[in-house]
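Single chain ahead, by itself, as structure tokens, in the form predicted alone.
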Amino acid sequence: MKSLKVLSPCGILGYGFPDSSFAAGLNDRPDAIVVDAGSTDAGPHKLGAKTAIVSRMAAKKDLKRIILGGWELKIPVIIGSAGGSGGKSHVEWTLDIIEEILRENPTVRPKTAIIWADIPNEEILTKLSQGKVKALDATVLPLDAQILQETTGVVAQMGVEPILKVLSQGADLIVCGRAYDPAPLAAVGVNAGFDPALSYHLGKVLECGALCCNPGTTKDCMMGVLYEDCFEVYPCDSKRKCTTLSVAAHTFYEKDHPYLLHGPGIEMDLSHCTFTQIGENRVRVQGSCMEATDPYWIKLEGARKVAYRTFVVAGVRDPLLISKIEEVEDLVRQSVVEQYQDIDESLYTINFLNYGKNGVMGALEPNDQAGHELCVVFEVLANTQDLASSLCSSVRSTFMHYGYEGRKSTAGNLAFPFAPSDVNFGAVYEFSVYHLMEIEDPSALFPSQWWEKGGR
């Protein structure tokens, strides 16, 4: 092949986009549509309580057209980390749509191929043992037997050897677990005989669907197209402009450092890269370089419940409150903790964040300045959500009449929008496996085995 086209329709499954975008994109002829489903940046809840990241209608309405469109054009279609967290059942609620799906589409019948990414707890220990598996950074706790044994489930982030696997084969659908974003991107390239650090860097710059345009969204289709020597990226939709800045600028996105990139068994150059124009919405990439690491690393993720939650949202528009907020809330902790002196502390944290003054940086904030009201949430962490709930309506009540010096009205601090005010969230999760693992097969950890449901 002299160039291979693939479709990336969406950030992230179920978080929509346009019809007429897609339609665009198909009648390009892509060689593959490629979605990526799932990702960490919303924290450990979804991985810990083996939620989705997105409802069910809203993935089924994105993965009915990529299924269709799949299937009318004969292409493989590949969904990465199924479910938002690509655990077993995240994957499982992924299968149970896309049953549903193909049972409302008798016709449509895809050779359908599942990659699974969970991680046996007998396998971390085994490698633990033998001093090949480590935390990816300081603040992570140790892992021991203890930890996994609380952590609700395990999973790595697959490279694109598993996926190769099942393309090989003649897959129509690849469901994968757990995957580094850009794998399923980059295995289609690698499958066809591209050149894998192109197909890697275009797999980085397409994960985000059209996040890498001006404007940028996740919520609408790109086309990549990979070349001998480059790879060009375009938008879908008329609307959206591709240009040399905004596709260097989306290649740094989250990343720890200007221009390396580490994935599973990879390490990625893109130092030497050059971006240009072509045309006014197309831009061509080249000098993507990449070597294998020695020994090969897959990152680990896993989460636990350690806490649960009742938290409260509330508006302060008194500028004396304003001006004294952290001392009050102080104080106001003091007295709910006096209040309970019967009740250990270490069994409840209370937290303040002020939107409007340092609610988002904390502590980091360079600019402490207030203004003339503020949005204050205040949550209590509890090892019951009987206890946090209790607690948390202390905090509220407290906060409401608290008497601070200089305050000449004796009506309530704290302005509610919503009735109730206490919001019993329940479980909190936190990540207890956030490692690296040393492995010698790419394959071996995730088993991939044929669909029958609905497939051929």
The other form holds:
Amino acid sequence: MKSLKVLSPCGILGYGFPDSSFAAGLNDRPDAIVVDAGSTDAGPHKLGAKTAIVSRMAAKKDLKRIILGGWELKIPVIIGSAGGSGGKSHVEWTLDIIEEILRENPTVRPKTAIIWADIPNEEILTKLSQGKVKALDATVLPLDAQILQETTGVVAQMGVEPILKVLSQGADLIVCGRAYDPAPLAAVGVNAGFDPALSYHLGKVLECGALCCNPGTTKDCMMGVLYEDCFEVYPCDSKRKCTTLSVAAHTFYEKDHPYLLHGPGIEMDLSHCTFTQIGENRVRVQGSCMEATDPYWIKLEGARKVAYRTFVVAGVRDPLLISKIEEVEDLVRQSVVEQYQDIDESLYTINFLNYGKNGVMGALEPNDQAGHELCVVFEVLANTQDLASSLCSSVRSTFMHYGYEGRKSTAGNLAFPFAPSDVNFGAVYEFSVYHLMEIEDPSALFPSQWWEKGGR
Amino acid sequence: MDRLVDLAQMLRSKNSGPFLITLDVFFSEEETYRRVFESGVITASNICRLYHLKESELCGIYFFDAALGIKITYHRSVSSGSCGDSDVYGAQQHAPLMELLIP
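Structure of the form predicted in complex with the partner chain, please, following the form predicted alone?
Every chain and every other molecule in the complex is listed next, the one we just looked at coming first.
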């Protein structure tokens, strides 16, 4: 029976994986190695500030093993959403690491393709004027020229099409900018003539590495095997098992709907899927359906700087203060506002998080019974770092010595774990672009090129 | 009565993109899944009360028989990682659901 094996070494490039699992995976003779490097999980900062999710050292460690492993077996290696956010600077950061690896291993010369995923503002503005851009979610602001101007750069999630183009031209190594997480793996299946629905569904299950196992982790290797009418997944580490529950649960993972999944130009319907246990650690999946959508929508992502932050971490153990913590915090806030009447209040915000009461869930917390001690994190968000820092210093000193009604402990209200107590955080970003854009050609906005530093 | 956490095999929360949070509950036995489904406890009004949500903030409650799973998705009041957010990954918003009592 015709089959195709794809090795997924880990959930995010740089999260690491055991050498023994990777060796076991290579030993099973995969036809490709595909690793997702991206996520929006860590918030908008990485995209906005053009930084990576993982350290350079961690990324290099994984990349080296994956590139050498692929070269040894003469199989393609694909990296999705390079550098985490998949923008130009993130891709270049990844290429710089690859260049170093190739320099250290001069016999390794993979023919390398780069696929960019940066979308020029002019392109988006044109589509906006044609009514071809829509917010992905009711709470996302409508896009306009000013928001685009403030956004540090927009990327879009590519589908399989641009990847197929370079894969069919014999790429050994493909470095993708932002990609729909399952797309790089799906491209390998589609390129070999397998069902696109099964290929995309396999991509969805394996994009987080061994998180679809029990015990689950993003830091271990998984194998996916495509057949004509199903796919199977199994862990490369004998300590883990795929169960029907663990695999079905991963199909649900991070999605708003359990069986309707949207990607670039596609909608997957997994309502008729069956999950069958094969042996003790392998699961077979059948019945994945998918349709091409008309029009073809791609998801745009962008972030802009919205404030600067300074914060303080402090402990409170005094039961009298704990019993009225929010009341006292309000009084502290008011006092600081009064101390700085010369500063427009709209330029800053003072927030308190009371861990041990409702720090995690805030207003959504149904049980805000306080514990016997609280961790209070307070922050000032302002339009400059200098203002955030100055005001936070005042919040700290006011809070420390605030003489609230009924106080018996007059020497100080806060236990600081660190000196100095105030931490300048830097810029805070928000997702300013999270929209769908209608396109005609699925590859045109994702230009590919052969890397001059790769092999021929 | 049993707490949902004692009936479920898996119970978790996570971002679904930066603007939504999704709660997942899975059961290992079909019988338990049916019991929770038929209890009528997992309703929009109960979830909104538990999570202090307006009905308009709830995107949907889905029962998925094939996976013996329930998914509940709602809008974040603040998008992931921006000013005022307290759970960037949305990974610790499931605890109240654990305490729901199922007859």
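Whichever C-alpha set is largest while still superposing within 1.5 Å between the two forms counts as the rigid core. Positions refer to the first chain, counted from 1. Bear in mind that the values here come from a model prediction, so they are computed numbers and not experimental data.
A displacement of 2 angstroms or greater separates the C-alpha positions of Glu405 between the two forms, with the rigid core held in common.
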